[in-house]
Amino acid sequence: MGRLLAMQLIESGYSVSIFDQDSIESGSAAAYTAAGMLTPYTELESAEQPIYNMGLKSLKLWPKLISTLQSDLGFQQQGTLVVAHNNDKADFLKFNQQLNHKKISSDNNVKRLSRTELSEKEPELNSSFDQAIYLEDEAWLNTQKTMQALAKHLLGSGINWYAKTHVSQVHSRKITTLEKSYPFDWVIDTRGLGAKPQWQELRGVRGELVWLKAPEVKLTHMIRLMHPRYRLYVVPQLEDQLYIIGATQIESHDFSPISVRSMMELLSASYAVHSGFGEAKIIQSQTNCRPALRNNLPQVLIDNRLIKINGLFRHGFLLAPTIAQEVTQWLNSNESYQSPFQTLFSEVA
């Protein structure tokens, strides 16, 4: 959100700086640990409304962001496959009926799909599942390629870059470090969970996932199974036969390793959508906290010269797009910028 925000800011003429607690390569941001999915559509299983309609914008960005970027961020739009064993079917008929009721069906990028196409689509898995939902505009990135492209664009854009440093506070006009305040015109607040002392309400959810290399896997769409108990996504990386398979969302601040019952059920449940993952290598596992509030739903909330962008949750890579292009849009107006996303801004009294 910070990379992003930054990067649409100098676009607009602001002179810009950045405060990160991480190295400018890698670091323990949520970001980093993130399957990068760009899925506005299978979002609607879960999430409201709001995150639909930012997250089909931002699917739209993203292709204008890669050009400006000019790098490989690892961005493919094939798009997502969704299926169901037998024993879960109401699951899949559940998700069919929110396409429905949202009215989403009719939609030409959503299209359903019997054992026949869907043995066209992706071969390797029509042995396991007789019809699926294909939402063909949907798309991914890798998560690091894509830091490091921002971190590189904003580089070489002039930002001020204070690296490793841990901001203590933010106020309006003012950042607080270990070492010493900083005066600025505006301050923008997008540390997530790093944010919790100043915003009670923010709360970590905990997600793991994991890392496998499996040369008997040759799946070219994101894969999304539909489970009572669990999101299961599938996202191929389309290069050294590696595969993300995740996550789990527990209601946690809790940011320890993986746990035996997590990695259980995501190996488990990858078997159950392709046998070549049984023979897969298990390279690495993740696990961090993402910031929600309450109701799920980012917020921008402006007091003074203050702005604090959080709850993001699982949406970040989907939204930030579209976040960083409003609030610009609003600093651009002499803050008289209407959102079209009625619940995205609110100020303090």
Contents of the next structure:
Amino acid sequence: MGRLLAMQLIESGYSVSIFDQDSIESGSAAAYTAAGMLTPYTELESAEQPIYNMGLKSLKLWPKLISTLQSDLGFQQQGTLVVAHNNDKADFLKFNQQLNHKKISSDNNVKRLSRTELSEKEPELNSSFDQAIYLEDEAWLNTQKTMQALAKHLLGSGINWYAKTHVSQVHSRKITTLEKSYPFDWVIDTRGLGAKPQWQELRGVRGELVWLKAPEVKLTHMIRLMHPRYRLYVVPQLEDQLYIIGATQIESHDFSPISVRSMMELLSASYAVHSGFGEAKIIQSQTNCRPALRNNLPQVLIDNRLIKINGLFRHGFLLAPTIAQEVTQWLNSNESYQSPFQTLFSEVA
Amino acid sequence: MNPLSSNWQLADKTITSRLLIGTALYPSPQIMQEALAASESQIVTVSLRRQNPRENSGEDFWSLIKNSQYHLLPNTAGCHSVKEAITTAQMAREVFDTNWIKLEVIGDQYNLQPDPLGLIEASKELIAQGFEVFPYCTDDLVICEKLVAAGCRILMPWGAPIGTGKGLINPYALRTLRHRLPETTLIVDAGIGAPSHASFAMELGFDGVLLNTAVAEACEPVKMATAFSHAVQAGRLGFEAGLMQQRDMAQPSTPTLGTPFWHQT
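To complete the pair, please output the form predicted together with the partner chain; the form predicted alone was given just before.
Below is the whole assembly, all chains and molecules, this chain first.
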């Protein structure tokens, strides 16, 4: 969120400084352990309408951002195939019910595929799936490449970057580190769970995912497997035979390594999607906690000259471009801008 | 609380609502809180097995429920052995400061059917350790009798396997339980998919209904919680009022006095 916002602000003519507890190259932020799915339709399975609305807008913004960055972010817009095994047909029907209830069902980007159509679209998929919902517009990107490309762009723009710097306090117009205080016209806090000491409502929601190298698997779409106990996704990283398999969602502020149970669930479910995963190599597992507010929606909280942006939950890459644009427009308008996303902004009384 | 509802005793608590509700699977904690309020439930279940309870990592989420007016019923969901279930119950007692435990010992991974033998063994041990055990069990009469003999004052037989939403798949067995265990508090747990299922359970004379998925995964959980609240009250009131007996022959509700007798056959 922070890097994308900095990019937008610089484009609008602001002079920007970044304070980051991580190094520029990598770090512990949730962004580094995200699968990079840009899936506003699929998220409707459990997310509320604002996520869909903001996500749709971001989906349109990402190609423009990539064009500005002039880097390969591993961006792919091949769509998502939502499937379920026959025994779990109720979960598939439930997703369909959610699309109908939220009046998304008739969208041209939502296509229902028969077994034959599914087989043509993704021949490698386990043939036991007899239907699918194809969400044509959905996309994904490589989050690590994206973070690096943003850093490169920002550094080239002459930004002041205080890397490996722990911020102890944020205030209106002032940032305090362990060593000193820095005055600014505006302070924007995008620290995620790092902001928890000053935003008690924040909570961490644990997510776990696994990277597999699977030469025998040639999937070209994102796969979302509906299942009563977990929602599995498979995100192909096309050029490297790599696949990200995720993800659990556990209400726990727990950064410890992946559990055996989670690993077993993720691997067995991926094997059920494609038997070629049976011979895949486990490259790494990742765990992190996503910052969430009580309504699981993002919030921009204005407190005098301090703007707090948080609660992007598991939708960081999906929502960040839209939120960055909204905040920039608000600043550009001398604080008079009325966002179309009514739940996004709030002001400290 | 609805003035038509009367108090009843659940273990050491006097409560009014007969709907117990779970706290998993909601789109967000806020919707969960709104749904709990709409359900008018006073007892909520909470799991801890996957939240790394040794490190208290689930505290942010648990605090949303702990700091509320609800009585908490922690569960041992996800436990497949007696040892796991006992350890989880002990951690739950520390985390939630209650001796109540909804005991789940899963015997089959496919349909999450309780392990009846493990359930009896774990119940005996936990009761000996001072727990009030709410065992999640099948509708098997003999197993239920053994659980009562082990010291369980409350039983939670399934309506159908967890999360299936199939309703009461064996009303005969549930009727038998109610008839044979009149002194035991019986709460139908799991398998409830629609408000009418909950009403049916209450009409059978069960003391309460526990559910989660049907509300949490509804398109509108808060509205569904309201529906279940009404359904449970309706079913209970129907039971208390005395349901009419079914008969094979139609009987007009309008008096037939004055109708020629040859027209009455």
